[in-house]
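Presented as structure tokens, the chain that follows is alone, the form predicted alone.
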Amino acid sequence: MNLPKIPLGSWIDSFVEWITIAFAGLFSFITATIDGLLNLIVNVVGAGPPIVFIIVLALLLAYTSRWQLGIFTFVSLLLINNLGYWESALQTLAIVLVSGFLTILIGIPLGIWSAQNKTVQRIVMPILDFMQTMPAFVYLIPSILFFGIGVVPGIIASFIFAIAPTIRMTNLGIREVPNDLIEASDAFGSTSSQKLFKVQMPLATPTILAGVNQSIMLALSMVVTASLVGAPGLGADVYRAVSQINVGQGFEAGISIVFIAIILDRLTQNLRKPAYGHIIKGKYVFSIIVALIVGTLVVQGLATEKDLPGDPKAIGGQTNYEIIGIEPGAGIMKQANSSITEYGLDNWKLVEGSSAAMIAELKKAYENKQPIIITGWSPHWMFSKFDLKYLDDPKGVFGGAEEIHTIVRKGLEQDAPGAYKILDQFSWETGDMEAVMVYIEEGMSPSEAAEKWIAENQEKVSKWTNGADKGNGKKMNLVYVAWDTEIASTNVIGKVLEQYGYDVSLSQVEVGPMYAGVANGSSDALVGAWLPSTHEEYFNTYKNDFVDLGLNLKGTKNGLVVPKYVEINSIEELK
């Protein structure tokens, strides 16, 4: 049967782009409250030396899980602190204790209204099902279009994964309860809200709690998937480790987030029973902690708040000095950050993420007419879209115009003859990477648009298939980072070499890993190496381990982008 394909995606796009518009002052409270709240725990965690929160936090653990886990928090800690990563340490326990408390907030009544209604049961229950399988990433789709880029859309994708547990546990505690003190309870006259509170909640209230620790372990879970859109913390970290194969970085902020995931569980699992709770009562230890955070709040609200520098209508203060950038390993953002100390930029801060997620940014702004600056490179289709200008880099941070090579590893000219020939012969311009991108753009896959360019450009790619030898089904394997450029180029010489007989796999990762697959032989080639400038530090790490076969396409560019509308014209302009 061949049945036209059913147009669920664009369904949901329009529904999503319905929401966004519909619902943006929403959207823009929610923002605001989130970012307030977590604001207030990083400044009461954050108040005063690492040393006081530190001694502080040990104290509780001492108290609610003996005295082994009070010395392990202390000593954990100052580890962290050591390492450097106490910063994102209290970023990264800021956001899951703001996810945790949306998550108690929502998940605990919908919890008690699911165990008293059967219909609501039936309806949340499938709900959670469908929340539960859906891959995590999916929920940050949505989130940067109705929240943005930053913090806000990795803690509302950290809730959204997170909650199931809590509203599955709590409808569970409240079934368990024996019916016969429900019944007890009926027969004294107890009203619904008496028989809530006094009977069901109480006995409860440990598979309660077992479900809220099991969110908070969840929510704990996300925080390097939140890091693609620009949320800080270790999970940031542990994200730019990985984009530049820096295993050293990778084992420190991946240890730090054990050490926190294991202080949370230990923490929330005892709670409710603390192990010195015979010889000080909870009440009074709980008290102190309230008063120790209502006195820092008040400490810090007596203090003169800190204005941002310089006119607030002037650019700076109209984009809270961000400027949005991609992955975290990619050449352009160390350049960018290169341009930040050269220029003197320091209210400045460049905004790690993605590079659909920096996209995402820059339509809502554009379509806003809001001022924003991005990290930007061509070719690119949204040079086409939108209506773009590079700042003006007078003392060349960013370099002049670039190449992308072609790169293969060590061998491959022995083993398949004709790759190696079709793939040093391949050679395109700009408007023909621009074409690929615009027909991705307008809805095709990226498969469909290699082959939609090679029918229509059959002559050029004869030039690259001449005097090749057929591949007779050999595997080749092509990395290729996810930038829009490397997503065309790499789909379209996959498509030439696949209808030249071989078996052609492509493997998105990121950069780093991009080039130490080719060395290290595990990949066949890649052809976005953008030289000598973006991935310079890379390419002379591994220059000795494969073999550079020359530039495939030249007069690119790189650079800070702004929209046309924006009156500025200089990265100068930015102090």
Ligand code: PBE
Second form
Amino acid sequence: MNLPKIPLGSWIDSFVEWITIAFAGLFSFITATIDGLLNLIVNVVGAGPPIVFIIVLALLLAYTSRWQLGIFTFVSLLLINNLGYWESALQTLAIVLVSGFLTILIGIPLGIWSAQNKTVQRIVMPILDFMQTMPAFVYLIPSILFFGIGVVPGIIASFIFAIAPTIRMTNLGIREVPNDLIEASDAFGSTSSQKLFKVQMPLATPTILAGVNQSIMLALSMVVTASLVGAPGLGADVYRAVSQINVGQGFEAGISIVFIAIILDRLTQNLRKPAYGHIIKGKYVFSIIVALIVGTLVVQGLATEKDLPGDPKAIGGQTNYEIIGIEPGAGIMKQANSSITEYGLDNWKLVEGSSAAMIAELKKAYENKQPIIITGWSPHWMFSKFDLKYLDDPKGVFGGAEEIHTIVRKGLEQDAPGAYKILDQFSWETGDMEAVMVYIEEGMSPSEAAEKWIAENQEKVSKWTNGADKGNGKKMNLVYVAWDTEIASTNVIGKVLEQYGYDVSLSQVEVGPMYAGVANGSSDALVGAWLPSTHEEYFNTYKNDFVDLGLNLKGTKNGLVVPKYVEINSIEELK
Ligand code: PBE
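One more: the block was the form predicted alone; return the form predicted together with 1,1-dimethyl-prolinium.
Entire complex below, previous chain first.
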């Protein structure tokens, strides 16, 4: 059968585009509210020196879950602080608390509603199944378009992923209230709200809280995923560690997440029946906590009228002092961080995420003529699609024009001399690479774009394959990172090798793993080594374990990029 492909993807695209425009106002309201809530929490928990918060939380845990848990909380939080993950831990805690709060706010009423109404239940339950099984990553994509890069899309995606248990357990809890009790309350003539609040809810509370506890745990499990779109915290630390193959850092951040999970789990499980509830009444303890929170807020409100420095009309105020970055392990991220120190841009922060998320953010800002600063590089299709400019970099932090090198594993020359020769002879110009990138941006798949470019540039390609032995089905693996430049080059050279008889597979990985893969021989080659400065560190770490075949392209550039309508011209003007 030869049915045409159903354009499901493009329908979803148009639908999302429509929502983005139609509900722009609502989305900015939600973004601002969640951001505000989050800052509030970060400010309260981060108000005093860490030790104050540590002691308060340890006492609370001891109260709800016995003294052993109190000691565990005290020691594990001290350890997190000692390892240098305190700020991150607070961010993560705040993210989870906000997701948890939203879950309760929306999940419990929905659960009650579906317990009272069969039709609602029939509609809600399959939707919940869908929400839980759809890979959570997928929610990130529209979330970026709706809420921009940063913590908010991360929270929304976590919330969608995590809300199901709260709704389900609330529904279940209320339905499980024994029928004779319901009949009794009916017989006494209670109204349905009396029945709900005096009979059903109190009896269902343990089940509902178990659902909330599950939701909070699920939200915590989303922190690493959320960091892909720029949510800060321990999740971002883990992601960075993966990106740079930093085993030690990954473990430290990971164990910090485990500690937080244990603390939150025990706290939410025992909140209703505190271990020492018979000694001090729960309501006193919780009043003290509330008083502490309110007190901190009041003191802070009085002390901090300051807000961010400078003129709100200046670029900093308009962009929230954020430079939109890409994958944390990218060389350009290191350069962007040193530009912040070198130019003394103390108020600014670099948002980590991914190239795709950055581009989405650029598109959105560009359509609304809003100022934005991104980490940009050329060749790149964004320069042909948007009117952009590099900010001058008088201190040369982003290095000068660079080369892209081809690097292969040791032993490839003996094992696959033909492929080695092709990789060695592979060389093209920025215009070539840009053409492939534009094809992809216009909707072709990377492999179609590569095929099209190859068909149009037979002469160039024949110079690469000149004198090389055919592949005869020999297997070849190429590694690359999902940067537009590398997607283009890797697909082209992959296709050329394939057309020359090799059985080629492409693996998309993070930056560190790309270098490590070729160095340890698990991959055959990479064609995206930006040298000498962008990937200097990775190159130096692994240079004795692979073979550098020299450049395949020259004349690249990295820097901070803004749309032309932004009125500054130099990084110095960010100060
Ligand atoms: N880039 C594109 C990469 C190299 C290729 C500039 C984003 C980097 O910064 O590592």
